[in-house]
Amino acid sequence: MNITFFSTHPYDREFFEKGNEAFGFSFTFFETHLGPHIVKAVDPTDAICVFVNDKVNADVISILAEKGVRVIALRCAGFNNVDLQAAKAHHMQVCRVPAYSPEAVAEHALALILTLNRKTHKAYNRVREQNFLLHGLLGFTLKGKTVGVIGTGNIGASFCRIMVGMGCRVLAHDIRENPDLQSLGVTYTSQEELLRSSDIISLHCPLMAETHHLINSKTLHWMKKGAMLINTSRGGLIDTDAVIEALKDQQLGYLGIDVYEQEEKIFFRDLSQSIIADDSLQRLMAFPNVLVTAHQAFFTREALQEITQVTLSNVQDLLQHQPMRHPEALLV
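If we take the form predicted on its own, what would you give as the structure of this chain on its own?
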């Protein structure tokens, strides 16, 4: 059984080749992302394995079907980049990794909060230059602050537990309320009330039509002046232009993002010798109260091991028509 991988990096090969010792698949790795530009060059294969910036639209799926692809395996939780209806029409099954170490992403959200607040990245650079002044490094005490969490699935729930442990008042918004979180003191409320009441807002919901540009000029003005916004979910949840305006007029006090709406041609690449033509990203990175990381929230050893194991077992179960060991992973 053959699996063809796209958007492959050295760490992908390392973990999947190690994990494959228990499965025995044949692998083909492409460094490029999947899209119309490359799909015709793909050799016939049983399954493809894709990541967040691969484009698996109807046209791509039609060509994959001609090449005998039976399974589309996402090695991530989000699936907004796959046309599920087209896959179903071509009798392809689609699976994902719904919960790979949610603590990894939740902990990275906390890291963004603490770094923005206590300015440890700036302190590090100062001390390396033998500047030991504290001026400009003033932060605030996190205990007692109100933290709003939009989306309380596996990652959002983990983040809620962390913030409760930090002594924060935690508000949440989701279409489904989690009674376990409520028992810890998390209060569910409307999205508007959450935004109006929170000192820090962290996004942990999937990107869908209903959540696209969830943070926009209207909702930004619902927020407390000077609030902090964190996004470790999907870039499309935020209207970048609106956020830039909110930063300029100081309505938004801090922004920490691990994802970016136009990240496809930027993230997961070394562009240190290049001119980045994305004016919006360049403007964001020019603000002293903005912290951008390059989609690394998932990037822990434990998460990569879980992604590998779940992805390969999903593909094996589907290709061999066996009951799935992770039935919640099946999308189509």
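Numbering follows the first chain given and starts at 1. Since this is a predicted model, take the numbers as computed values, not measurements. If you superpose the two forms and keep the largest set of C-alpha atoms that fall within 1.5 Å, you have the rigid core. Compared with the form predicted in complex with ligand NAD:
In the core-superposed comparison between the two forms, D83 has its Cα shifted by at least 2 Å. Superposition on the rigid core between the two forms places the CA atom of I276 less than 2 Å from its counterpart. A two-part rigid motion is described between the two forms, in which the smaller part turns by 9 degrees against the larger.
Could you drop in the structure for the form predicted in complex with ligand NAD? We only have the form predicted on its own so far.
Left out here are the partners and the other molecules; the chain alone remains.
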């Protein structure tokens, strides 16, 4: 059984080749993303394995069908880049990895908070240049601060537990309340009340029509002046232009993002020798109180092992018509 991978980096190969010792698939790796430009060059294969920025639209799927593809395996949770109806029409099955190490993402949100607050990235460079002054490094004590968490699913719940452990007062907003979190002292409230009361706001809800630009010029002005905003979920939750204005007039005190509205053509690439045409990203990176990481919150050894294990189990179960070990992974 052959799986053809797209958008692969050395770490994908390393983890999948190691994980495959227990499965015995034959692999073909492409570094390029999947799209109309490459699909005709793909050799016949039983399954394809794709990531967040691969384009698996109806045209691509109809050519994949001619190549004998029976399974489309996403090695991520989101599936907005796959035309599920077209896959169904061509009798292909589509699966994903619904949850992998939510703690990895929650811990990265904490890393963004601590770095922005205590400025360890600046201190590191300063000390290396033998400047031992503390000017400009003043932070605040997290204990006792109010942290607002929007979306308390797998990742948001883990993040709530971390922040309770840090001694923070935790407010939450979700369409479903989690009683386990309430018993830890987390208080559910409206989105407006959460934004008005929190010193730090962290976004952990999915990107959907209702949550698109959840953070906009109106909601930014509900926030406390100087509040910190953290987004490790999806870039489209934040209206980038509104956030830039709020940073310029100092309404927003800090911004930590692992995801960006227009990240598709930028993240997961080395553009160090290129001119980046995205003025909004360049403007964001010019603020001293903004920290951008390039969609790395999931990127831990444990999460990659989980992604590998679940993806290969999904493909094996579907190709061999066995009951799925991860039934919640099946989309079509």
